[in-house]
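Just one chain follows, in the form predicted on its own, and it is written as C-alpha cells.
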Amino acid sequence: MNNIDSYTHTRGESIYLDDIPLLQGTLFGAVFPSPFAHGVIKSLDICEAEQMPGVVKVLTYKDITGENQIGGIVPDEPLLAEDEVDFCGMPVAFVVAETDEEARAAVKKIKVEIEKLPVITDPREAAAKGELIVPPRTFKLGNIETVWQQCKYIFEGIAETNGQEHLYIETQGAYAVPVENNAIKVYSSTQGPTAVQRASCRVTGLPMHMVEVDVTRLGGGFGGKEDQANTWAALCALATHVLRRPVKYALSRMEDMAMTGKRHPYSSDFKIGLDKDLKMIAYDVTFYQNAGAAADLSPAVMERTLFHSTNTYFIPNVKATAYSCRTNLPPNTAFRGFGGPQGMFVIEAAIAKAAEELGIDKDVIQKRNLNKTGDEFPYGQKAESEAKACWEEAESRYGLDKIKDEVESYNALHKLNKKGVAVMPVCFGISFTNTAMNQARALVHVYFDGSVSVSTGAVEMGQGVNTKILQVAAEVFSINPSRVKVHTTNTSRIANTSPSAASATADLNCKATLKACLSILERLKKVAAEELAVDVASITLKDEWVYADGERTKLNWKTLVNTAHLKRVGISEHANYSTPVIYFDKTIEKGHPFAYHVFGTAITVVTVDCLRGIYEFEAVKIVHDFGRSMNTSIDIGQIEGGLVQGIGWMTMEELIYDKEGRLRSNALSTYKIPDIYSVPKQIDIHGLESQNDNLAIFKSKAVGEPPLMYGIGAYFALRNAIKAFNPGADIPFSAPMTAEKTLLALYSKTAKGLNVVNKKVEISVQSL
C-alpha cells in the first residue's frame, strides 16, 4: 500500500504548523536569547522594547502564573532565565507583537548585562569537576576484574564521537489559541502531545484537561522535538493565557540551531581483551556523555548507550559506565538511535584497534564474536538473535570475499585514490527503557455508511505511521483502505501519550488500533450470525462481505454496520495496549526491557582522493532484520533515510561549539548534511527472510531507529582506505571523519614504502 499522505505532499497540501490558518487577533513571539554561555544576570531592560510598534507584551520569569520550569526527568530547566544564563541561546524574555517582525524588531532592543562565569564544554572537564546530571550508572556482566589475566590480547584506546543536528525541515514552532472557559488549545510541532500538554500546564498553572494539544504531522523531527518542542509550546500557552488572545512562534532556521540541543556529543575509554583464537572475553567501557546545561532526556539516552554498549556481539565479561555531564551548551536531546549509536562506535572502534595492531581485517573479529540465540546481554536480557543469520546472508548475497579482492586488486593498482570496505553488524533493542512508557490507545469509530475514523497518540512525521495505522484497520475489517481515516494526534481524544520515539510507535499505536477494531469486529460477527441464524465461528468478513462457513452471504459490510447501530451494538471502541513481558530493575541494572531485537548487517564500499582528501561512497549492501514487513516501501524509504543520516553523522555533519559555548556552525553554509551527491552511490537492500515469532505488529518489525547504525560503517571504511595510503597513518578514533580530518590523516605519518608516494604527491600539489 502507497505512503497515503504522498499525494497531498505532492500538491503542497498536506497541513503543517504554518498552513493551519490564523484567526483574527493572532500575535506572534520571538525570544530574547541570553548572548553569553554562562553568568549572573545583573539587569534586564525590556523598557525599550515595550514602547516598540506593536509590542503587546514582554514576558519575563515574573510574568509565569504557574513554575518556570519544564524539566521531565530531572526538574533543572526553567522556562525563562531567573538569575542566572546557563547556555548561549536561553530564552530570558519572550516578546509578543501583532506581527512577527515586530516582535523579532522589539527583541534587537532589550539590553542585558550578565557578570560572565566560567564556561565548560568538555564533558571530561564537567565530570572532573562533579557537574554530572545523574549519578553514574554501571552494566555489568561476568567479573570484569578477573578475567585479564586469561586475555591474550589487551588493547586501549579513547574514542569520540560529536553531535549531530536534526535539521528538520520544519523549525520547532507552535500556535496557542484561547478557547472558552479559560482552556487552550496548542497546535505544535512536536513527537510528544502529551509532554507539551504537560509543561504548558505546568508554566501556566492550569490542570491537564484545560490545555488541549492538537498535532496534525510534523516536516520531520528525528528526536528534535520529542522533549525540545515544550519550550516555544510553554511560550505560547503562557502568553496567551496570560493575554487571552491567540499567538505563534515559528523559529527561523539560525534560532532553532543556536537554541536547541543536538545529539549527545560523548567522549569514551574502552579497554577490550581477546584470547588465542580472537574471541571478545573482556570489555571495559567508560562514557563521557556532554549533556549540556540541563538535563532534558540525557538519563535516559545515557542509559540506551549503556544498553547497547556491546552492539551485536556476545562478550562474557564486561563493565560499562555512564557519565552524564553538565556543560553549558544548550541541552542535548533525543537524536534517532537514541545514544545507543554512540555506544555502538566505541565498541567498533575498540575492535577496529585490536585489528589493526593484530594485523587482521576487522571483520575476522567480528564475524568470530557475533551473538547467538540464548547469549546474555549486559542488561540481562537473552538474545533471541539474527546476528549470524543477517552476516551470513550479506556475506554471501553480496559475495563479501569478491568486494574485499576487488577493492584490493583497485588499491594495488592506483596510487593516489583508494578503496575502503567495512562490514557493520546492528543490534537494536525495540521499546522504551523506561518501562511505563511502553503502553498506547486507540479509538475507533464505525459510521452508518460503513466509514472508519482512527485516533492514536502516535505522530505521523513521515516514517509512514499512520498508513500503517490505516492498513490494520482496513485489515481487520477487510474493507476498502479509502474507507478509512487516520486522524490528528489530540490530547483530547487520545490522552497520557507517549512520545512518538524509541521505533516504538508502530508497535504500539498499531497494537492499540488492532485490539480496538478486533473488539468491534468480534460484535460485528455476533450481530452477523444472529441475522444468518448461524454459529458466529463460521463467520469472517472478506472484501466488504460477510461469509459463512466459506460462502458469500446477502450481508454486506454497509448492511451489518446499520444492522448492529438498529440492534443498539456499540461500533465503536477505547481500547489501551501494554507491551508484554517487558521490565527492568535499575537497583540491579537487569531485567528484559525490549519486546525484541532487530538485526542486520551492512557493507559498505568507499573511494577516497587521497591527493584532496575527499571521497564517494560507492555502494552500500545491507540484509536487514524486518521481521515480516507490512510496507516494504515504506520500511525501504526508512532504511535509506536513516542510512545517509548515519552516513552524514559519521562523515560531513562536523558540529563545532567555541570556548565560549557559541554555535559555530550555525548555518546550513557551515554546517554541511549530505545532499544527492553525497549519498551512495547504489544502496542495495534485502529482507532477512525469518518466520521467527516477535511481539512487532503483523510481525513486522520496527525500522525507524536501527538502520542509522549502519552508517557507522561509512567511517570504517574510510578508516581502511585511508590504512591502504598510508599503513602508519595516525587515525584519531574521532567521528565525523570529514575531507579536512581525512586530508590530515592521509599525510599524518609516513611509513615504510611510501617515501615514493608522498614525494609524487608533493609534486601534483606544486603543479596544481
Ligand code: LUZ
The other form holds:
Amino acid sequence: MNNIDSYTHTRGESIYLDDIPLLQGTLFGAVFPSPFAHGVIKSLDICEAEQMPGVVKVLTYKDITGENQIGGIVPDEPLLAEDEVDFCGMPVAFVVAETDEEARAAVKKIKVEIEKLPVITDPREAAAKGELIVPPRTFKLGNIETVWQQCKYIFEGIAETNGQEHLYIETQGAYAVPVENNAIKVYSSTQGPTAVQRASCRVTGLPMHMVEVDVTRLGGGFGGKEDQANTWAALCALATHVLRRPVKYALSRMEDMAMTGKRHPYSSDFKIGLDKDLKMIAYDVTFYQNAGAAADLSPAVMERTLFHSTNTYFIPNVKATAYSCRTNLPPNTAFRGFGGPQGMFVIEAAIAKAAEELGIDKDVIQKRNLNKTGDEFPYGQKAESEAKACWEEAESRYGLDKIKDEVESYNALHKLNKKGVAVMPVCFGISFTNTAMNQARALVHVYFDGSVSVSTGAVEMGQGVNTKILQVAAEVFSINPSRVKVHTTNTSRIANTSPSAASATADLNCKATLKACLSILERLKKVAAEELAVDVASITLKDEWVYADGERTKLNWKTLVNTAHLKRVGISEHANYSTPVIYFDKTIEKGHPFAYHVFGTAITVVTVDCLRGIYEFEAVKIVHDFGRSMNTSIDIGQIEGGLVQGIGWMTMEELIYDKEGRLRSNALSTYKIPDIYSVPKQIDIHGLESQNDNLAIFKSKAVGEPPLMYGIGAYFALRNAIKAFNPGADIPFSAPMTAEKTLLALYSKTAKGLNVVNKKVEISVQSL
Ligand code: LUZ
Ligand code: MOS
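Would you mind generating the form predicted together with this ligand now that we have the form predicted on its own?
To see the whole picture, the full complex is given below, headed by that same chain.
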C-alpha cells in the first residue's frame, strides 16, 4: 500500500502548521533571544519595542500567569529568562504584534544589559567543575576489575562525536486560539501533543482539560520536536491567555538553528580487552554528554547511551558510566537514535583501534563478537538475536570477501584515490527506556454509512505511521482502505499521549487500534450471527462481505454496520495498549526494558580523493531485520532516510560553537547536510524476514531509528581508505570526518611516510 500522504505531498496540498487558515485578529509573536551564553541580567528595556508600530504587548517572565517552568524531566528550565541567561538564544522576551514583520522589527529594539559570567562549552570541563544535570549512572556486567589480567591485548583511547542539527524541513512553530470560557486550542508542530499541553498549562496555570492540542502532521521531527516544540507553543498559549487573541509564531530557519538544542555531542574514554582469540572480554567506557544549559531529555538520552554501549556485541565484563554535563549551549535534546548512536560509535572506535594496532581487518573482531540468543546485555535483558543472521546474510548476499578484494586491488592500482570498506552491525532496543511511557490509546468510530475514523496518539511526521494505522483498521474489518480515515492527533480525543518517538509509535498506536477494532468486530459478528441465525463462531468478514462457515451471505459490510446501529449496538471503541513484559529497576540498573531488538548489518564502500580529501560513497549494502514488514515501501524509505542522515552526522554536518557559546554554523551556507550528490551512489536493502514471535505490530518490527546507525559505517570506511593511503596516519576518533579532517589525516605527521611515488605529486603534497 502506498503512503496515504503521497498524493497531497506531491501536489503541495498537505496541511502543515503554516497552512492552517488564520482567524481574523490573529497576532504574531517573535522571541528576543539572549545575545550571550551566560550572564546576569542587569536591566531589560522593552519601552522602545512597545512603542513600535503594530506591537500589542511585549511579554517577559513577569507576565507568566502560571509557573515559569518548562523542564520535563528536571524542573530547571524557565520559559523566559528571569535574572540569568544560560545560553545564547535563550528566550528573554516575547513580542506580540499585528504582523510577523512588526513583531520581528520590535524585537530589534529590545535592549538588555548582561553582566557576563564564564562560559562552558566543553562537557569534560563541566564535569570537572561538578556541573552535572543528574548524578552519573553506571551499568555493569561481570567483573571488570579482575578480568584485565586475563586479556592478551588491551587498548585505550578517546572517541568524540559532534552534535547534529535536526533540520526538519518545517521549522518549529505554534498557533494558539482562544475558545470560550477561557480555554485555548493550540495547533503545534510537535511530536508530543501532551508535552505541549502540559507546558502550556504549566505556564498559563490552566488545567489540562482547558487546553486542547491538535496536530495534523509535521514536516519532520527527528526528535527535535519531542520536547522542544513546547517553548513556542507555551509562549503562544501564554500570549493568548493574557490577550484573549489568537497568536502564532513560526520560527525562521536561522532562529530555529540558533535557539533550539540538537543531538548531544559526546566525548568518551574507552578501554577494551581481548583474549588470544580476539574475543572482547572486558570493556570500560566513560561517556561525557554535552547536555547544554538545561536537562530537557538529557537524562533519558544518557540512559540510552548506556543501553547501547556494547552495540550488538556480547562482552562478558563491562563497566559503562555516563555523565550528563551542564554547559552553556542550548539544551540538547532527542535526535533519532537518542544517545544510542553516540554509545555505538565508541565501541566501534575501540574495535577499530584494536584492529589497527593488531594489523587485522576490523570486521574480523566484529564478527567474532556478535551476540547470540540468550546472551546477556549489561542491563540484564537476554538477547533474542538476529545479529549473526543479518551479518551472514550480508556477507554472502553482497560478497563481503569479494568487495574487500576489489577494494584491495583498486588500491594497489591507484595512488591518489583510495577505497575503504567498513561493516556496521546494529542492535537497537525498541521501547521507551522509561517503562511508563510505553502506552497508547486509539479511538475508532465506525459510522453507519460504513466509513471508519481512527484517532490515536501517533503524530505523522513523514514516517508513514498513519498509513500503518489505516492498514490495521482496513485489515481487521477486511474493508477497502479508502473507507478508513486517520484523523489529526488531538488531546481531547486521545489523552495523555506519549510522544511519537523511540521508534515505538507504530507498534504502540497500531496495537491500540487493533484492540479497538477487534472489540467492534466482535460486536459486529454477533449482530451478523443474529441476523443470519447462525453460530457466531462461524462468522468471518472478508473483502466487505460477511461469510458464514466460509460461504458468502447476503450481508455486506455496509448493511452489517447499519443493522448494528439500528439494533443500538455500539460501533465505536476506545482502547488502551501497554507493552507487556517490560520493566526496569534503576536501583540495580537491571531489567527487561525493551519489547525486542532490531538488528541489521551494513557494508559501506567509499572512495577518497587523496589529493583533496574529498570523497564519494560508492555503495551501502544493507541487510535489515524487518521481522515481517507490513509496508515495505515505507520501511525502505525509513532505512534510506536514516542511513543518509547518519552518514551526514558522521561526515559533513559540522556544528561549530565558538568559545563564547555562539553557534557559527547557523545557516545552510555554513552547515552542510547531505544532498542528492552526497548520498551513496548505490543503496541496496534486503529485508531479513525473521519469523520469531515478537511484540511488534503484525510482527512488523520498528524501523524509525535503527537505520541511522548504519551511517556510522561511513566514518570507519573513510578511516579504512585513509589508512590505505597512509598506513601510519594518526586519525583521531572524532566525527564528523569532514573533507578538511580527511585531508589532515591523509597527511598527518606521524605518518610512516607518504604513500606517493610520483614526483610531481610529492611537490604538490609538500606545498599543502
Ligand atoms: N524518547 C524518550 C526517545 O523519551 N525515551 C526513549 O527511550 C527514546 N528513545 C528513542 C527516541 N526517543
Ligand atoms: Mo525520537 S529521538 O524517537 O523523538
